[in-house]
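Single chain ahead, by itself, as structure tokens, in the form predicted on its own.
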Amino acid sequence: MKAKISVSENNIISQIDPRLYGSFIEHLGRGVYGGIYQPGHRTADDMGFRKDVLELVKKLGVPVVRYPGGNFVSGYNWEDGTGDKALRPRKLDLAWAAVETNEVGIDEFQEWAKRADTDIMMAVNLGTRGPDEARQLVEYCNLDTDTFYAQKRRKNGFEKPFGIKLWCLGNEMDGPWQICHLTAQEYARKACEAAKVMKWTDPDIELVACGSSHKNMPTFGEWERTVLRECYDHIDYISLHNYYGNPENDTPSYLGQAVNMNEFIKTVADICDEIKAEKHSDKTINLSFDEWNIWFHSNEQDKQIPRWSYAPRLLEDIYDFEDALVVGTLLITLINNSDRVKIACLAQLVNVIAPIMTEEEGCWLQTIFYPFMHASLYGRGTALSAEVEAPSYDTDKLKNIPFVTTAAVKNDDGGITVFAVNRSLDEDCEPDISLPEGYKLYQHIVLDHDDMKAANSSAEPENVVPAEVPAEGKTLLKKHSWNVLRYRKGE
């Protein structure tokens, strides 16, 4: 198969916000307890955080982590996770039918984030709670005043404010599964008033309003319009959530799911611009795709988990090679939409639909770890529009899926990185790649495997891993492969 890829330094999409490579940790399953936090583990530090997990998170270079939910946040009282651990309440978590001990809360998580070299995207409870509790949490986290909640933080041992600048106004509030879910108008009013008092408390924060829970919700579209009309002047972003899967084992359609993601992004951006025009505003609302990933492998096993367990093995999808390819195409789509998608969170980070898995003896890496790491490391800088001429294919579900999909980034060091996925199950691709004069390929990283269902495990942690191939000679995009092509100016 032949393809032509043309990259010009003049064809700029946008400067990439590093937060495009964010992630998510929710109080769910073993995400926190047995994931990032396990006192008594052989790698535990002075606060009980697993140092082996911290090192892998730093290896991913995650710039922001959304916390503490997710569905969990809609029933969460933030005060429960502060102060003396001996006095913290054990509570029922209705979102996931589990027991929450509150051993970890914002007091601990803000310190974990520092140790992981990341920032926090904090979600507030707009389910069982509202604007008053939200602005109190902002004061607790961010203010240096001689006032009640700032003093409460100091009494809990934290003299300096945490400085959390990015906040979510609730989570998936149109979902019937959400604790105290709301109509669009109910949420819009609640979110608007929360946004006002949160920004009155700290004018320097950025706020993300909830979009629809996913693109197939009956509320999708009109929900966004209602929320934007009410909240436009007080928010900075609106959220998108979507998960992808292959329960029908239709690999060609599955490999094309990024086409759906791209359409979703364009539709929400158009709605934002529609309301901008309606309001005659100079302000642009950008997008926060703060939940995205593959999620379907664990659905059946999760039905067997007993209710009211502590840190149960929930949502522990084991990802295979084709999942990694799909994640690669989704990352490419986010980069190519970085003019509007400024924040994105791979959901989640550890154990729960995650690239990093923990066992008592150590950690192992899922297949999806690698494309995410490559994008995070080499996808910083300016996104360039790569023109691709390649054959396409149709499935019963999707039409006009290009066999080759790419994104190009002008890196801050002056190099250019091209990410490419060959979706073909049968044919290698010999691309004719045109770059600005003087650029030469110096590194080609490939993730491929003969078995689309091959996965890693604690027993076989290196069954699916990337490799470097020679950068000299003709470039080849092997059939069903993820490729990182790194160029620099020739000497």
Second form
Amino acid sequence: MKAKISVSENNIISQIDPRLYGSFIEHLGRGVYGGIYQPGHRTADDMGFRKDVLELVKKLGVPVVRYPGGNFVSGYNWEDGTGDKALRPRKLDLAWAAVETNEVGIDEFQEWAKRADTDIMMAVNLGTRGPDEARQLVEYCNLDTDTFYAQKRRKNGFEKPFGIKLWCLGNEMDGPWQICHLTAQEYARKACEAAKVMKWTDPDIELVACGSSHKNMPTFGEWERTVLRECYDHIDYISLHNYYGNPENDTPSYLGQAVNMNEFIKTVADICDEIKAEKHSDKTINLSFDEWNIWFHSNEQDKQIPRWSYAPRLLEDIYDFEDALVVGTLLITLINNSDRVKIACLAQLVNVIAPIMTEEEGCWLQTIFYPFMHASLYGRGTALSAEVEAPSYDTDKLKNIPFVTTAAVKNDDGGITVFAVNRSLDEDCEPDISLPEGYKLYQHIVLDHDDMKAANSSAEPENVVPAEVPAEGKTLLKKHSWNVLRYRKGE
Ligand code: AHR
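Would you generate the structure of this protein in the form predicted in complex with ligand AHR, following the form predicted on its own above?
Every component of the complex follows; first up is the chain already shown.
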């Protein structure tokens, strides 16, 4: 197959916000307990954080981590996770029918984030709670005043404020599964008042209002309009969530799912601009795609988990090679929409639908770790528009899926990185790649495998790993492969 890929430095999409490569840790399954935190483990540090996990998180270069949920946050009392650990309550977590011991809360997580070189995107509970507790949490985390909640933080051993900049106004409040689910109008009012008092407490924070839980929600569209009309002046971003999967084992359609992500983003951006026009506003609301990933492998096994377990193996999808290709196409889509998507969180980071898995004997990396790491490391800078002329294919579910999909980034060191996925199951692609004058390929990293269902595991951690292929000679995008093409000027 032939394809033409043209990248011009004049065709700029946007400066990429590094938070495009964010992730997410929820109090869910083994995300926190047995994931990032395991006192007594041979790699545990002085606070009980697993150092082997910290090293891998740093390797991914995750700039921001959403916390503490997810569905969990809608029943969470943040004070339970602060102060003397011996006094912390064991509680029922109704979101995941689990027991929450509160050994880890914001007191510990802000320290973990420092050790992981990342920032926190903090979610407040707008399910069982409201604006009052949200503003108190902002005071606890960010203020240096001589007032009750700032003093409470000091008494708990933290003289300096945590300085958390980015906040989510609840989680998926449009979903009937959410603890204290709200209608669009109910959420819009609650979020608006929470936003006001949170920003009055700390005017430097940025706020993300809940958009739809996924593109097929019956309320999608009207939910966004209602929330934006009510909250426009008080928020900075609206969220998008979507998980993808291949439960019907239809690989060609599955490989094309990024087309849906692209449409979802464009539609939400259009709605934001529609409300901007309606309000005659100068302000643009941008997008926070703060939950995205593949999630379907673990659905059946999760039905077997007994209720009220502590740190059960929940949502532990084992990702295969085709999942990694799909994650690659989703990353390409996020980069190509970086003019509107400023924040995105791979959901999640450790054990729970995650790139990093822990076992007693050590960690192992899922297939999806690699495209995410490549994008996070080499996808920083300015997104350039990469024009692709390539054949496309149709499936019963999707039409016009290009076999080759790409994103191009002008990196801050002056190089250019082209990410490319060849979706064809049968044909290699010989692309004719045109770059600005003087750029030469110096590194070509490929993730490919003969078996689309090949996965890694604790026993076989290197079954699917990337490799470098020679950068000289003709560039080939092998059939079903993820490619990172790195160019620099000269020589
Ligand atoms: O990431 C897992 C769950 O997916 C989150 O708790 C929720 O927000 C979403 O439905």
